[in-house]
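Next up: just one chain, as structure tokens, the form predicted alone.
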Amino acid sequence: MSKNSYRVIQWATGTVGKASLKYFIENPVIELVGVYVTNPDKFGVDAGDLVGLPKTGILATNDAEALIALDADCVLFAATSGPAILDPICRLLASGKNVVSTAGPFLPNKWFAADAEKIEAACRAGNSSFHGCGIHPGFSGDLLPLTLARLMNRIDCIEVTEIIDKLRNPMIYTEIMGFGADPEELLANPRRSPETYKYFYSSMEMIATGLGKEIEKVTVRLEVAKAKNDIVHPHGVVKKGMVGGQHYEWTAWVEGAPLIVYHFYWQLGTDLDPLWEEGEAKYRVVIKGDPPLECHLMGGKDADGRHPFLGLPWTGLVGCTVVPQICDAPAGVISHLNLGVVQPRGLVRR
């Protein structure tokens, strides 16, 4: 049964971390009762000061152990993706704990099948549940085409696409990801892995199983663009003819054919060759088929007339939003497919 409200702790204090840690500051259906951060400069603030509102009480720690012993009924696990996520997931779902992570891993997954089984017992000791969420994976590139194919009478091929502007919307890891760097030496040693899409796998396939659906296989292509002139951006500077956009492609094939595909551009601006994208920061869903379908989903207008890239955030608010049906769930890793239509509770508020 549905409870009133809802013990949360936010496990880090990131650009996600930070819209997720507002909304349950916020919001009346959650209380907040920790904040996990690393940042010694974050030691001892009070969590209404991290995000601009008034204190809380909460302060936030470093003292995970002092966190995993707290009585709470969820964990927003917001910390940066990679291996050693996983194990104070576990701890957190063993202590009795359900965990929300916009850091993954995104389950079910044949591709982690050694994570799975570890986040499973982990929840069998427990008695709690997991959820892996984010809006690509976790929204935008499953949720929502699945959602949208509803409106269809026959389904040829659904495109995933993420549009960001990297120049209006700068990112610290713009240099890491290969801007700038030589067009040849970059296609030859993408700064993103060809096994990257194993990361969304769980997306692509929860689509196919949803249309009834297995895929055979996942195939890659790296296309790039160059600077048409020296680009400025706030990390340092592109030079003419070296990398400005980048352009990954990962198709799930069905049947034979492409059933499933997700884009990704990444743009340093518009001064480029080829310029693939003029548009604003956004998702597009692409449904070929009968009737043939489009979908945009962007942030409304700045005050300047343009769309901001809400990535980042939408990432945490999707976690935060689930959290009151993951912790009434039965216990174990559960999917979309297993949550039905979400309830969002505590969201209208004068």
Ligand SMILES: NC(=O)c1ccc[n+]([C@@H]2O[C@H](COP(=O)([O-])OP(=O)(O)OC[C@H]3O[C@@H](n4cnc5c(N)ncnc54)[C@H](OP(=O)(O)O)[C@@H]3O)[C@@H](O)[C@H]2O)c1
The other form holds:
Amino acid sequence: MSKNSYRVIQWATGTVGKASLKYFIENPVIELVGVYVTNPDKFGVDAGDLVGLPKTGILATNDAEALIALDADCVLFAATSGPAILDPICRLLASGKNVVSTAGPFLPNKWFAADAEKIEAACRAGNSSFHGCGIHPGFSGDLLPLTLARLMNRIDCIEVTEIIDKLRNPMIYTEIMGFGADPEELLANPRRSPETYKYFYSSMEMIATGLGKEIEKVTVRLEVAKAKNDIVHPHGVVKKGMVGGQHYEWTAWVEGAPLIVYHFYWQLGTDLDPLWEEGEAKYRVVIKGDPPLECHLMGGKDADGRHPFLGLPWTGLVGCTVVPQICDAPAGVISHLNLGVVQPRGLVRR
Ligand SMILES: NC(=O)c1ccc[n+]([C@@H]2O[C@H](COP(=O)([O-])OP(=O)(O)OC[C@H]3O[C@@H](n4cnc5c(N)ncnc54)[C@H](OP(=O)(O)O)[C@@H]3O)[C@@H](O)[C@H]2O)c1
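Please give the corresponding structure for the form predicted together with this ligand, as opposed to the form predicted alone shown earlier.
Full complex below, order starting with the chain above.
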């Protein structure tokens, strides 16, 4: 039975976590009861102050044990990804709290079977549910195309493209991703390793499973664009001739042909060679088949008439909007395939 109010803990307040914290403070069906932070500057700071809202009386803490012991319905887990997240996620689940995680694991698949087992055991111990979420993986490359498939008679190939101008949408991932590196060096050692597709495999698998098919293999391709001149960006400078753009392509093959292709076009501005003319920041889904379909998902226009990239706030919001349904769901791992149509609550506030 659906409740009128859900007690929620926000776990980490980076770019994604701040979007969800703001949502929880403002949404009338949510009662914020705790905020976990790692940054000492945030210890003891009121949750409202962290996101420019009036005080809430809830102070941020790095006392994980106190939060695990707290009475709450759900935790929005938005900490830095990595092997270390499994332990706190499992402890929160075992303590009886449902967990919606932007940090993964997105959806158990054959590459992460051991993690899935631990999460399922924790759900059983706490009679709780786990849902991995995000914009990509989590929405643009799985839920959106599978939903759009409802409008098709025949599908030949589904292409999902992420387009980001990293000059306009600076983010921590710029240097980590190898911008500024020597092109030959990056091509030989991509920062997104050839194995990275395994993290997106759940998305591809969700489409394939949803269409009643199985993925045979995934192939990977990377091409880079060079800076034509020095490019100054918020985290440093990309020297002339170094990597200023990257295009990753992952192709999932089904019955001997590409069925799902993910493109990631990340560019620092337009002074690049080659310049991939992919347009403004967006997610684009193209379904080849009968009838052909194209869908563009982009943020509303800024004051300058251009569209911002909203992938990070969307990652938080897609987690927030599912919280009541995850709390009301039976215990276990909940994916889009067993979630049903999500009915966000408390969004309409006259
Ligand atoms: N699926 C998707 O589409 C998608 C998209 C974007 C991001 N994500 C994931 O969502 C999560 C949050 O992303 P973000 O962009 O908000 O990252 P971020 O800005 O780097 O924030 C991560 C936060 O985690 C906390 N943190 C820092 N170091 C940590 C550590 N060693 N262990 C645990 N927590 C640590 C910090 O919280 P405090 O500042 O509160 O101390 C930090 O602000 C990441 O796991 C990211 O991979 C998923």
